[in-house]
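As structure tokens, one chain now follows by itself in the form predicted alone.
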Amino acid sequence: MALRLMLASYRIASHLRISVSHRAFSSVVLKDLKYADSHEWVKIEGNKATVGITDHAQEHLGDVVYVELPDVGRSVSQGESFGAVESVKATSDINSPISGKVLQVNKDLSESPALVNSSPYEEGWIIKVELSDAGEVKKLMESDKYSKFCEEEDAKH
């Protein structure tokens, strides 16, 4: 079935004179973010950062049914867990890509945890942090490196 659909898409594309690319890695990776190898993203704005899980992570988790949020004021450390995401498939820790103090949590996730699936980079953000060590950002991946990391990781499975 999948092969027939792929071949049909090539025939249609040929007829319309457009190119079609089929690749295994199809997650959305935004260029203005930094990424951790544990599949969290961070958007830096001055000395503040917004953190969430990547599109790639939410695709692998499946439908998110619960997000465990930290308390405002809590300190988080780069690489350490600060919460969890529970889906119909599994529960996964959320690790902080940066160190700092939690300024805000996304309370909308308590009522609508599926925002992590439908809008991982916008409405599905998890915490906002005041950075304690801006230099840690250098340890994170740029978008192109993260895309390659995900492709290689998926190829192993």
Contents of the next structure:
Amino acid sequence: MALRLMLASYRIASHLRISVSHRAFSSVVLKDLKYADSHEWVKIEGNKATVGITDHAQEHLGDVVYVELPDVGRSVSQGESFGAVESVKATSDINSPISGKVLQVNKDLSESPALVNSSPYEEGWIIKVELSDAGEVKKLMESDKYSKFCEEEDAKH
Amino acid sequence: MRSPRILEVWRLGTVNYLKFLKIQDKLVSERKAHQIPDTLLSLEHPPTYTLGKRRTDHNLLIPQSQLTKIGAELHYTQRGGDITFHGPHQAILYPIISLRSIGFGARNYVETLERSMIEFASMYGVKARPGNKCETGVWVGDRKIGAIGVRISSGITCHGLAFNIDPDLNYFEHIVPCGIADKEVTSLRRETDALLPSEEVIHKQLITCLAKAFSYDDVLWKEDPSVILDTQR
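Since the structure above is the form predicted alone, I would like to see how the form predicted in complex with its partner chain looks, so please show that one next.
Next comes the full complex, and the chain you just saw is listed first.
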């Protein structure tokens, strides 16, 4: 029984990769996602994608008090803003890592914007998109590259 | 060896809010296209109330129709934060800077803006502090002396901070300032017995505190504001 639990937890841990930096905190980066240099993540499942902001992003934002969501049906373009989050009296644009059509928005964020902080990769997802160009995913970073990108950015100050 | 970080500063005097928004839009596009370096606008507005992205107009306590009677305008913006007042004798700084080049997120940026104002206040013996959670801004005790409301788009900042030198605080009676109901608004004039120098000197001091807080190597004071005020170009 204990062995099975141990193996199960090892399997879960192998899906995660914790990036350790010199700084006081380390941010979580998930292996099976792709990342934009503006700190959004995307999970591709066939021709559908789920988009959110990363753990690194939510740490650097502070407590999110408001999320501006796009309308369902509107189109999004890679690298362009589709919404915003507000934290510490700052509105920060959220850019889409991929192009396509918005199928669904996370309505829970209207009542509970803090989900972006507490669960950036799961309950804090922001939009679901029907991809218009699967090839665009090549322009995004894999988890290893994104972890390194975050470390380099944090080292700038 | 990294290249020196330069801040270009434009001191514009009193600028109408809509005109400022046009100037800001132009500068933000230029900064995003790397056509200009990090830029700071230092100015004042005529009596103006502004709202942030959340459009919390329930915090305006007089009907909009009354605004012209008190000589004020109201504008909606895309910045963070709640309702605030801008007017003569309030020093406003609008940094249009790249946060990506210093690896800053919203939180670091806003905390550094707070530190700039706190450092400035200390020059006059005023002990200011950053706000508690959900109370971003700069406070002297329970009285708010400096406000912040910013927007970050593709890593470039706009809007900024407002520090009360000696504005007419009665204008704040018509709003729930920053959405915080039970706290007062104050000014440098109220908090210090020190002799205040000219506003030109005061603005320069505040700018210098900001430049130091953001570790700029050099500040370039731009002498001819008409270059930037002519938005027809």
